[in-house]
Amino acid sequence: MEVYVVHYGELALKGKNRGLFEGALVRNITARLDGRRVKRRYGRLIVEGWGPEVEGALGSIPGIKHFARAESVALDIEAIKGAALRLAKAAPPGPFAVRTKRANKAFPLTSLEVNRLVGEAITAETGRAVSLSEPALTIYIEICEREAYVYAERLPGLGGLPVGTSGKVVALVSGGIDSPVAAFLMMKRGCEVVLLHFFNETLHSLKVRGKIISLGERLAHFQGELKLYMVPFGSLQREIIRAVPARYRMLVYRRTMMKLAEEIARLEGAKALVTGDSLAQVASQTLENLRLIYEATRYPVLAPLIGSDKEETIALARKIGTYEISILPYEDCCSFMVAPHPETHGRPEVIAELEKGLVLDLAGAISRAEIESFDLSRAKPGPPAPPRNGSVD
């Protein structure tokens, strides 16, 4: 028969809760395969039939480490060596070695005895030549309860944990390149990711709302289903303009920002926000400017790009299929009407006693929110997986 063996990481390390990791982990695969038959053997799961689209799918789920696609086969050592030497003569020329994984104690032979009787059946049969540490080819063997499963190459998963096991979260989204990339982090960390942008209406247009659209699309291929919340922010920005001098408009726009998220993440049930800050990569990411933000909600806020350079978020960004559409053009609402050398070292006291003069609408502006809903239908089918040299990480 002919399967995929995907193995996970750190799954293996949650006790306990493990099974419920690992459920989470093929309901999220079901979900992606419409439905494609997923079964649990220890250690790693089965799924059954290849094709490109499964291999794009399991590359692109969180919590898997790395999956493969293999040919399963009777509990039986010549039914094994056949497996083995199918591979062995389809691949190209060249030194090849024999691994196996013995899960199941009670099969009579041990990994090594398998290792040896593979290995001899190969180069009996090919000529090939054994080389344990710089092999051309590696056969893996992997000897479970009902039925053992023999591959040649394993292709990288994102790793992390399943999304869902680790809870919701609302990620501010802006359009730009930080954000989506902050965004992915978290439901790599299993985090089920509500998407929030907030839009200026006076320069609100359909390529700017196709932008915002594209990126979710783009991320749903990594979570599956994914709600995006578009809320207008520009009566909120004319009344700040009014009320707040340049150069702490930036840091009066996004305390107004996190209270709307907060007032979503009740909403949502969510537990936590998500920013893309980077520290001191801008006026409004140094710590004190940072602080004054953060200090405008009562939820957690994560922002898992806090020690991530430029570079590293744009590498990253490439590699989850995001960097393209970021930086088409694009107008964010918070550069409107701010101050070209903004507060880098904004003080409590004053922003408190400039908001006092604020009359904002949040509710309002709430109620007004366009809301999307993308699902594995409309997913972006971008790169299809990770680079084969090393998972995304």
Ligand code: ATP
Contents of the next structure:
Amino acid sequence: MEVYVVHYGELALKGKNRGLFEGALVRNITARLDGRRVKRRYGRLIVEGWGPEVEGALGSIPGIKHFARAESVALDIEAIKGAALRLAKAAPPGPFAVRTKRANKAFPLTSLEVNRLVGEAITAETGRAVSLSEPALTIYIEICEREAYVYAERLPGLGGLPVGTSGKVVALVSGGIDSPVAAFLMMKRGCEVVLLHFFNETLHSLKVRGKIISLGERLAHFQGELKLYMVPFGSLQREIIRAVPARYRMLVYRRTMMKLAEEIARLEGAKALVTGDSLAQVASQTLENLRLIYEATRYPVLAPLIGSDKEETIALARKIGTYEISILPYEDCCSFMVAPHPETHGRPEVIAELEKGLVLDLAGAISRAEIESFDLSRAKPGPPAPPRNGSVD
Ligand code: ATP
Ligand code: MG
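Return the structure block for the form predicted together with this ligand; the form predicted alone was the one displayed.
Let us now look at the entire complex, which starts with that chain.
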């Protein structure tokens, strides 16, 4: 039978975490591959049926270390040899190795015996030489309780943890390059991410919104079901422009965004806020300014790109397919307002004084939020699979 053998990283998975982790991964794969059977088999998952859509999904669901297109055969050395021979005959010439793992200790042969018997059969039938140090072809055999799996190539997964095992967060996405990557990294660490975007109703906002929706569709590829809040920011922005001198506006915008994000987090039952900040990349990202911005909320603020160089972030954005969307020309609501000389070392007492003069209707903005939902189940196909970076061992 045609199956995929799915392996997840096991280091972090001692004790009771393992069951939770496996359960979440099974749920996430099932949700994506609608109706396809997923079975648990001793530290690995088995997904039935081959197909490019299955590989696309397995390559983009967080929590999978690697996966392989395998043949599932009876617990019988002749059946195992047969499957191994088919692989050896189909592969380009070169030396080979056989690597067996035996989860089922009741199987009458040891792993080494299986390696030897299968290896001899391949050499006899194909003339291939054995090389354990530099094989051109590795045949993997996994012997489990009810069947054995035989395959020759491991495809890389994303790694990380299954979405849903680390709690919920609200990620502020601007439409720039950084914030979608930050949202992706939190998904990869097992968070369920709710996206939040602030837009200015008067400023080519339909185009910006189209861009944010494309980013949502792209990110749903990794998380599955995904919710996006789009909160109108124009009237708050006008009030800030009225009361705050240009130098300090960006700081007050961003503090106001944090306060709104906290409200959304409360509505959603999320435990933290996420931004795409990278230390010292722009004026609002000096240590003094980040402190002022993050102090506007009592929620923890996670900035997974804080130590990344722009080049590193761009490389990751390309890999996950958000880069092409992010570089579309339409900027977010604040970019056009950047002052020629923004404050890089904002002072808390100045901020406190300026905010005293502000009348901000935060509840009003939230009540006018638009909510979009994305879903990548079979019924509603999403964007194409992200590019993969070759096979792993
Ligand atoms: P990005 O590439 O994510 O826009 P950046 O390095 O250009 O980041 P800023 O534009 O100053 O820096 O934004 C810093 C962070 O503030 C963003 O990463 C994002 O988390 C948040 N942010 C900025 N503008 C918005 C917006 N319009 N809606 C939601 N979040 C925003
Ligand atoms: Mg930006």
